[in-house]
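The chain below stands alone and is given as structure tokens, in the form predicted alone.
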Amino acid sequence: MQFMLLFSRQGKLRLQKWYVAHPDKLKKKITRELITTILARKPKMCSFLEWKDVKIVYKRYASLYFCCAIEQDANELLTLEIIHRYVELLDKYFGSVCELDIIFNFEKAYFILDELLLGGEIQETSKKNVLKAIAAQDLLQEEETPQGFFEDHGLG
């Protein structure tokens, strides 16, 4: 895979994950290109298509389109299982994932991402073994944060 993107039906950049560098100037072209030409397709045309040196598969759930680039001989159907293995994670995670737990948790996001995917090959695939990371950097960063710090500075 060379890249994930995740954006909603308006247009915004929601999520990008790049596994083959690119200058940021031709990223924001891709993207731009790609969110413009997905929008445009109607709901019942096929998920995949040829795009330049590259074959994008996609896939809408609720509000959010989740885009992937692979290699001319990569295989789609995987790559839309990847894709649906994500969107369970973000779903097991959060709890019905929606388009502002990704906004606001990003981060978490990513992480989940990472997890799950390792310069762009599926590197987990069992979703427990992924839930069990995100739970222990959950614990990890809890223990970072001292109790009561925000209350003491006013911020709680």
Contents of the next structure:
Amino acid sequence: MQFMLLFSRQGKLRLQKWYVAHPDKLKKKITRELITTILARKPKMCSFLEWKDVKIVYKRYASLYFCCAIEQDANELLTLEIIHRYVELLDKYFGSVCELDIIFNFEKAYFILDELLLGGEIQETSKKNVLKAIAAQDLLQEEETPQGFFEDHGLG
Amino acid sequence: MPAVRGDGMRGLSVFISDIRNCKSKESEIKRINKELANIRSKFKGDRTLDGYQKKKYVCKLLFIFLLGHDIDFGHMEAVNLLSSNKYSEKQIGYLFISVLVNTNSDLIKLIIQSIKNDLQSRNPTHLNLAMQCIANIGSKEMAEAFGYDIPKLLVSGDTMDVVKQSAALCLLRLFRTSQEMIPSGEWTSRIIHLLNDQHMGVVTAATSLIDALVKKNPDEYKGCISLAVSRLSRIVTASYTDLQDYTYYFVPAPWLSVKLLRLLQNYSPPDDPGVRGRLNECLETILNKAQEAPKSKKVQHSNAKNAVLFEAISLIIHNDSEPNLLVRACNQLGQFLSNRETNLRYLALESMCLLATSEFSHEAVKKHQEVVILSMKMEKDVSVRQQAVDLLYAMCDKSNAEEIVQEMLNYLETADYSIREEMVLKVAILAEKYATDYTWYVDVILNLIRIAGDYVSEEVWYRVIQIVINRDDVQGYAAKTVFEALQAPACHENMVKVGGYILGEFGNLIAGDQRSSPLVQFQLLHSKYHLCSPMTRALLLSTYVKFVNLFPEIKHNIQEVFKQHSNLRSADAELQQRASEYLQLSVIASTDVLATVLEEMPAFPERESSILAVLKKKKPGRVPENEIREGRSPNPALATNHNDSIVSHAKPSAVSANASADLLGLSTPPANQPTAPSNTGMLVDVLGDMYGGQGGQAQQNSSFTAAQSYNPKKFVCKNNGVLFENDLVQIGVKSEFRQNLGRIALFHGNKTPFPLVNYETTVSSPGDLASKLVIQMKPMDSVLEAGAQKLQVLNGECVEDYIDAPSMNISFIYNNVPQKITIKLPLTINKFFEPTEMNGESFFARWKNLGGDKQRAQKIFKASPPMDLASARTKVMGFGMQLLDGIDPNPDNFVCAGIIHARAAQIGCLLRLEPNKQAQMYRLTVRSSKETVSQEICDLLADQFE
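Since the one above is the form predicted alone, can you give the form predicted in complex with the partner chain too?
Whole complex next, starting from this chain.
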């Protein structure tokens, strides 16, 4: 996989993960073009499209679009299921995930993605194992973090 | 604000809420700038920031970056976080770096140091963070720094499973960055054996890695084939409960299955019959499962199941060895064609394209033609329609070409703009490839222009002209058809171009019919003239001048038109020039000259279809699947493409620089100069080289600067051009050789405003040359009128081999002053070469046979600087022998073979030219059965480089 983008129906980028090195300018350009292209497509259309030299696989969940760019020889259907697995993980972790969860906890969304995909390849397909790893991270954090007075009162 | 899990950073949440509450872009930017200022001052001033605060600010910066703003500080603080011993701080540090750090050299060293520390940590969570960072950034420096540690982690016995998983993918990323760091030797077998690992996650990750390694070094990793097949076999025979959490919606390990099937596509079918049998069983099982009732109605179930199925079909197609499996695959895809899931229809069409190229399944694919045609017409999604078009193209063969082409033409009328151009190309290619009746081909292309004229690229209409010119059985039909098509009140400009060109060549074939008499043809074309672009007008002017030759009876009508356009009223310089040149040509040239100059275009040499090349360029990698059929239905033997010539007819604008040079040249000679391009000297070139060859241009230019231009050396390696020029005359030459005969046309042009009288030409041959090279020549008229150009033809016959070349003495009186010019005729012995194709073996055998002292000649000489192999190549190719590429192990060396034809004997000749770039020297060796020939050939060619 070359990159994954999450964006809203309004075209706001919510998460971006790049597995190939591009200059920032190019990343912005690709993002802009792709969001426009996908938002223009109608609901019943095919989830795959040829775009430049990659294949785009996308799917909409509620207000969010999940969009992956994959190599020509990669498997489109299974890419859809990578997206679905990611959504399931987010859903399980946040409990009925919504766009806001991803906005406010973007770092968590990244951590979960890093457990699922590494360097653009699927790392762990077992939902149980990923959630276990994330739970272990949370545990470590809770042990480490002293919740001070200021923090508790939103003054941090 | 939603609840925050783990360690909430409230400051961050507050900030995010603030941003979301901003009513306008301006207030958002204001809020962000305030925050940036705050963070900057914190980072600068307050030295007592604790880890938590640093983490929080770094996280805010990250958020601001993700909103689309540039971040130019905070990197250092993020790097500091990496060395924190608190996991949460380290994690944010790594996140910031993997999102924001490009390979910034100063920081990368620090980052690599931190990663090194974490890699050595006993804490697996730290270890994983470090590896995630490597996999995320994957820079060259990282490949160098960790190329040893990561493979070790991967295969070491005491590494935890999750670390192995990360290590495999981490290594994959580094390997992609830097191919040198490929673990080999003992690593190979240990990496391959990860396919047997107990842990499914480890196997999945390892398979991705092995797939990449195999691509680089298939032989070394060959051992993975049987392991992959066994693993696959265990998965497909497993029940969905066996694999527990690696079963996805009742499908056992779909990711691993797909990866294994992909891995096997790097190899041809397994040699070992046992392994091969097991693999085929797996594939059959997968096909069988597709027919079973679904275990769940969820789309995830069908997606995962079909993902494996499609990958299995890919492998079946890749192996292309089991007819039974191929046909089953085809039937399966056929079912998908009418599935209600758009995604499945799309993929089925795509896969079928590949199946159509296999000889085992081509016929099976054709059974679905009707459904595919429906898909092309009815699908709501253009990308699916596009796939249907691709498939129709791939499944087309002789038996169904007419129907498919017709359907595509029908669809083209309403097709999406985005796919029209490609469809036009495809229709044109299919029509050409499968035409048995060329009238059909002509109809198809003219229909294309009628339906989708805007999308008919130059290549397509060039091509129809090439084909019509090369096939005389279709010329009359083509002329009749374009004539009819042009009757339409509004016809596309491309139609005018094709019509103009074809009527100009073959209008005479339909002129017998009163309805398409010469005048009617001319008036019909000219009625379109004013609606066309300059380029088309230029083409039409060429057509008109061709009409002058074809139909002398309408010469006056045409001259009228030329007159109208030869003055300032025609704003385009190119058109003006053409009109005036053609006008003069029609006024001055005799019928004979006209007939020569305006002769029918010669047949185009055969080549790959130019349109096919365009399609390939448009869609690199995934185009002409329509290749396989070649074997069965041989490509109709038709001639192909010689773009240059057509371009020169049709595309004057490309060479406007040249054209303006012509105009400059006009100012010297008098106004009644017969043919303007006479500064190239060659009428014959009006339609040909004038806009083409670089050589021609260079010569023209030089003729303005030098008072006299004469370089006979140039004509050793070329046959046409200006042989001699001074202020008074210009002698052009055009020669042809066949066997031991040659025909040299000399064009004597008078550049002055006065007639040249007592104009006389004689040939002088030194020594006994006259008997070895017999020349016959007609005397010229003794007066060469002002501005006129006269043709003189010489016939030469090579009786036996000779050295040197004959000269021509030209004498005349200009302005009462006698003038004398002597020019070497371009009649060196190499002109009688016939190029000989031979393979390396026979070349070397002959070379050896001709090894005697009396047969060899050699010269070593300095390259007149600088050494330029491309121009050397042009010279060698023009020399007349066959240039044999790929025979000499050194690709810079030129090796040639040829036979000199003389009446008395044929003399075989071999040549080798070795450039030495360092020394800027050439070594030239010639071997032939005759010493004098070897020596002369050697001298002639060496002379070209000095």
